[in-house]
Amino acid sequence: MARYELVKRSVALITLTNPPVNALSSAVRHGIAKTMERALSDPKVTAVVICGENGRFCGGADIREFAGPLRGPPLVPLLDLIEAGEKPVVAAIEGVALGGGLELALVCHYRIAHFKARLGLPEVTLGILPAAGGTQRLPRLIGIPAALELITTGRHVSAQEALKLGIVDQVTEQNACEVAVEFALRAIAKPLSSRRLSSLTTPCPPNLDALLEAVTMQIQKKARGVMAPLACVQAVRAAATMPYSQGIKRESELMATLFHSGQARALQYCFFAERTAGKWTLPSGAQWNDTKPREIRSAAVIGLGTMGRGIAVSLARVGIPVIAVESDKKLLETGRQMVIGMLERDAKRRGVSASLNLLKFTLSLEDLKDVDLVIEAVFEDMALKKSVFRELSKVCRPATLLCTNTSGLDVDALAGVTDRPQLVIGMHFFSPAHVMKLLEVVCGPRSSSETVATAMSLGKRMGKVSVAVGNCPGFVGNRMLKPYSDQASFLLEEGATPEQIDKALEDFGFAMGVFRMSDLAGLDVGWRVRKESGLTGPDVDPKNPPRWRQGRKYCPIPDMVCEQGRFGQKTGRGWYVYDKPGGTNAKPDPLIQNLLETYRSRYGIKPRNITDQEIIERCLFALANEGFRILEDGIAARPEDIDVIYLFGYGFPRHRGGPMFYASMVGLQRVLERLEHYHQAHPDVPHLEPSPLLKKLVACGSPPVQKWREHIKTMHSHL
């Protein structure tokens, strides 16, 4: 799958043909080997240009081939053959040169890039390293510090940055292939020895050891427990300290360690899960590939609190005119200033002009009569939201889509007060909405396929990873979060401390443990939800709050913390104490320890030593167990959707693959046994009882996560 033609009478043009990104599949590698051999052996050919079909050079390896044995010619000897050739080879880079695609370009003697091209070595994001000489050639070309940063982060660079770094020789706004052909003709008489990167000595800074140590420490801090970036550092060290022949051998050894690791499997699973998340199906049979979304030319956001401001920014920065509505003049002005400031900072960071002309601020819903779509982001109160939706039904034209940003309220109940329930849908953004990539698109039972398609399309346009979910309390993410956080609270009762639980979860890979995250979000948010659901309030005895409510075990410790005015970072005190209100430096607070000791004494609870393993198992197995129930209920269509929600919305460590994949990796039999053990010890905690689906999967031999859908038989899918 490489096309060969002779141009300008003496230049062999080799075009990779494997849409959509010309990945280096077995057939493509075979095609490159065959056409290069032909070009190098043909006396009429004086130079070679390699390009990609349809404006894309090469997106790298075909990841689907990772699951099976290697077929076709291996890449490393093929690349060595290209580099060693006596005829100049020029890479014409358009679109992308990523991973193996960039490694292919690096063995070419010259590189010409279109000004819109992007280049990078993203293998680290798949749990591996650039193993076709990337860790050895790139440092020889651009030096250790720059190569180390690109290889350990997997960051893509623009053609302009690639030129500054020295990765490419020329950037053009013209057709890169045509420019490369002319460049190749001029390069015919030039010696190639200095253009063969494998023969060069790596330029090393004098403080090499200190640099590598600093990068290692930075990685260990940022990506706790992740193997691939550390292996990349070792590979780059080999490039700095060994001849190429030994360095490439070291690269291969490190790759062998990573390739079949659980982390690589998890990260590659995440790669595919993210790409399948947008493929939704409704009970009616309508699905993502046969429903055309509406074009959204204008939108409105109601409410300029934290969420509303972020949503308004997300819409405006992709070119959608936004009308922002508030109920109070002072709140409107505050919101206006904050939205403008956010857009200006975002535009400065991206090097573009702020889209301030797309914004309009108003106190009147009447101004929304002509918009295509409205997103309601008012206070999380059902009565208030219903009143907004009733008013929108009167004001907006009949075709306007009405969306709610609720994080867990009944979308169908809101649809029921409108004159267009088929055009009502949930668009649950995550805070801060202009930063967080996840969007839960909540499909009510009356939401039309066109409405679902439009919400999903709009999410993608805003740069979100959109996942269609069913309508139930908490939807997917927040419904699963409750048993996770409940277990953390029960562990406090039994003898653990907030810092011990957080450390165990952070060592597992979370950026923040459950209590540090609660302090960041604000403890009063969950307190308000518990009050509204009747779990706590003025009727509860403040001196001896009951530990059994609404038919199940309940931990009142979070309520007791809130009753002391400890709402987290914003008040300077929560589960931790901070230097000042709004501070971020969390320190253990002796007052919390005193509260826990007093509480245990009052209820006759004898504290015990709790291991990190128990913390991880109880929190994460309870989380996954609720995920199994969500699959049973048809609230999520597939386990991959749940994992994508937790990866992008809740900070689940990517190298663990998400809660459902993690359960699969641990072993479903093991998860079942530990849940049964903990439920036997805590029979008054229903969410520790193993779900029927988990039991069924174990009985079926614990199939891989991609096969679970075959065993899920739901009577009523909510999707």
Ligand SMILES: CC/C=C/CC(=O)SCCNC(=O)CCNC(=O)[C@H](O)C(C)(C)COP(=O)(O)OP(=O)(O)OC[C@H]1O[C@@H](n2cnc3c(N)ncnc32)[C@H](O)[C@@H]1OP(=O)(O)O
The other form holds:
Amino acid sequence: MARYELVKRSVALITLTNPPVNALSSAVRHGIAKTMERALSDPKVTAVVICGENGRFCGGADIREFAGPLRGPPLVPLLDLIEAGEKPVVAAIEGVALGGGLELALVCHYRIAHFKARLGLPEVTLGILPAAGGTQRLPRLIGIPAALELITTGRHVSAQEALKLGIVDQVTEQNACEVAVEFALRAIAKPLSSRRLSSLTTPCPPNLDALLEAVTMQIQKKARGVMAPLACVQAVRAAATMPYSQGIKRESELMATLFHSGQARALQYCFFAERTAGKWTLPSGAQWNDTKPREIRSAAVIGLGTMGRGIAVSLARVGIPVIAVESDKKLLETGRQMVIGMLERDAKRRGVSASLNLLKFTLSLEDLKDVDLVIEAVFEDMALKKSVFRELSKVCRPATLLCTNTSGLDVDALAGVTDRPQLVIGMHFFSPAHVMKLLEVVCGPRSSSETVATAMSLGKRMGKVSVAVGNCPGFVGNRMLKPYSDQASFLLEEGATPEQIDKALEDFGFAMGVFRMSDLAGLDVGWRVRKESGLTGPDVDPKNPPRWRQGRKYCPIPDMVCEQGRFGQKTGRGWYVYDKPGGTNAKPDPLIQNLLETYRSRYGIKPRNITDQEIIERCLFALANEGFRILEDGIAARPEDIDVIYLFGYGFPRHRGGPMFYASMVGLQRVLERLEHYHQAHPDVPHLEPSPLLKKLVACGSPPVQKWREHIKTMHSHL
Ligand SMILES: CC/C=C/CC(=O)SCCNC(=O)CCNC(=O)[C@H](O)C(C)(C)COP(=O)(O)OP(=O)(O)OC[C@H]1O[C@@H](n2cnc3c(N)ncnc32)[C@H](O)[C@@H]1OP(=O)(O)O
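For comparison with the form predicted on its own, please write out the form predicted together with the ligand.
Let's see the whole complex now, leading with the same chain.
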């Protein structure tokens, strides 16, 4: 796990060998300990270079080992030994030096980085802190403010920025290992004491307390309830106020509180879930690693509304020529200006030039005859979408992939009107499409494996986290949203207010509660869908009981809000009131309070006190319960996929892991009991009835989320 060679007759070259990222597994730590001992004790060796195999220095501790007991040599004494050695040690950083990898580099006396390398201490994103001296050595090297920023955010820096900050001594465009060997030979005669970071005094700003206070407040505002960044601040404070020997103890104490926390488990689960989500399998057996995607050299987007504009920008900024289509001149011109503006702003922010030459705007579908792939992003109306797909079928060459950006309509019904159902697939982007990372790739029963592979690979190319899902109304994300938001509406009936529900959800960790989020998205969208599906509006049978639709309990309050022209932020009024249309400062509105009181008295509902616990349980357990049904139905392949969709598309707090992981952390038995309790109280709400899969998992002893798959017997997988 660490290779030893003697180069240039006197330099020991130690190469970490643990593909793919040379993580510091117990075997690698053992390898480093053995090879370092050999290098330090061999009189022929005058200097040491440490590098990583395959152009990657080191991706840090092996995160998979965190779940088990510590085996092999602990890192801190090993790193102290390297730093204390009397022979100069040089880190040759190629690829990445992250977490424990950077901590290893920090105990080397010199650091040479390849110009493409990235460095950072991302432990905070895994719910822990850099506990191999990182919080003590980095502030001593680059000062408190810069170290605090890097450690509390986990941000990676480029080699160039690392040089500016003083983290590395040299950046090279050549082979970093060869440069490091030459560097090491020159360093032999030089004294090492000033290169041992643990022996240095931390440069301390005069306003230390004010700085730490400001950073703490910023964290509490941005990452409400998240423990690790606050612990990082305390560890950095120790670097500023204590000698190294005490600071390292403080670092270790803080790590001990974080290491076994539920937040750390959740965040580490998210890390792997994100990587698992890209690994799709179809009922045919075809899967991500045996199906070659097609190369997409040109694309088209139909419809330049909010979604279409974002999609066009996402394609153009990764170098794909895009033809954008609108139905009339005015809309085309507006769309053109918006797309160009968005692309220019995006390019400015990234410090690159805007690829405007890749854009073409047209009113004619005929212009799409030669493109490789089309993404339809017209209004969410089946008849309209079908007419577009019929037309595309006529004008596009037979090999063109036809994708629909629908948020819940039947992808197979669209495939059915084309001459190539195997090349039709859903690409459900989230608004704003050039910002939001999630892409649901909706596989119809007739979508070919090559089509799935191509949509997934295009998503990756656009920087999206793509998840393959099956075809059903609302797919995964929006299907689960319904029970969640229905519960919020029922809670309004029973006595809660929008602000109370939002606060409970925001205290849980959501960036926005369900009502503030609906105001942002626009209330009219859901209203239109409910009208189309006959839940409200003129098509509802007048004989229908008032709070009852399609055989189940229905809350008409959201419709009543819309009937008053309150569509959310864009109209300046929704569940809240805003200073002006388009305003973002939500204030509780007495008119909504009135509406709720009138509604309750009309239906004889006596308002009751509702606790935050009930809000969280009813909203989130109903959400997870639908997730279990989605797994049973084979619409999502694994719980990780559902969690990734909720993390990246719906703002579920990452330190809670996603709805399915959260349910497993609460305990499936407890979730089952609470759902049974609420279903007993509300027997007319089917979403509260515990799903068979939840019951089955409880009966099997509530296995960990990673094992649920073994208990899901899907007869008709849609994936
Ligand atoms: C006491 C000492 C404590 C130290 C604390 C730490 O060091 S915590 C770990 C800190 N390091 C990180 O957080 C880095 C995590 N990794 C990444 O950010 C990225 O993987 C990467 C290194 C930037 C490489 O990205 P890339 O996109 O090229 O590859 P993948 O992300 O897809 O990863 C490839 C596979 O490698 C697995 N993996 C990556 N890092 C680790 C790790 N540190 N431990 C274990 N496994 C790791 C990843 O899961 C992928 O595996 P697959 O099986 O192929 O999905």
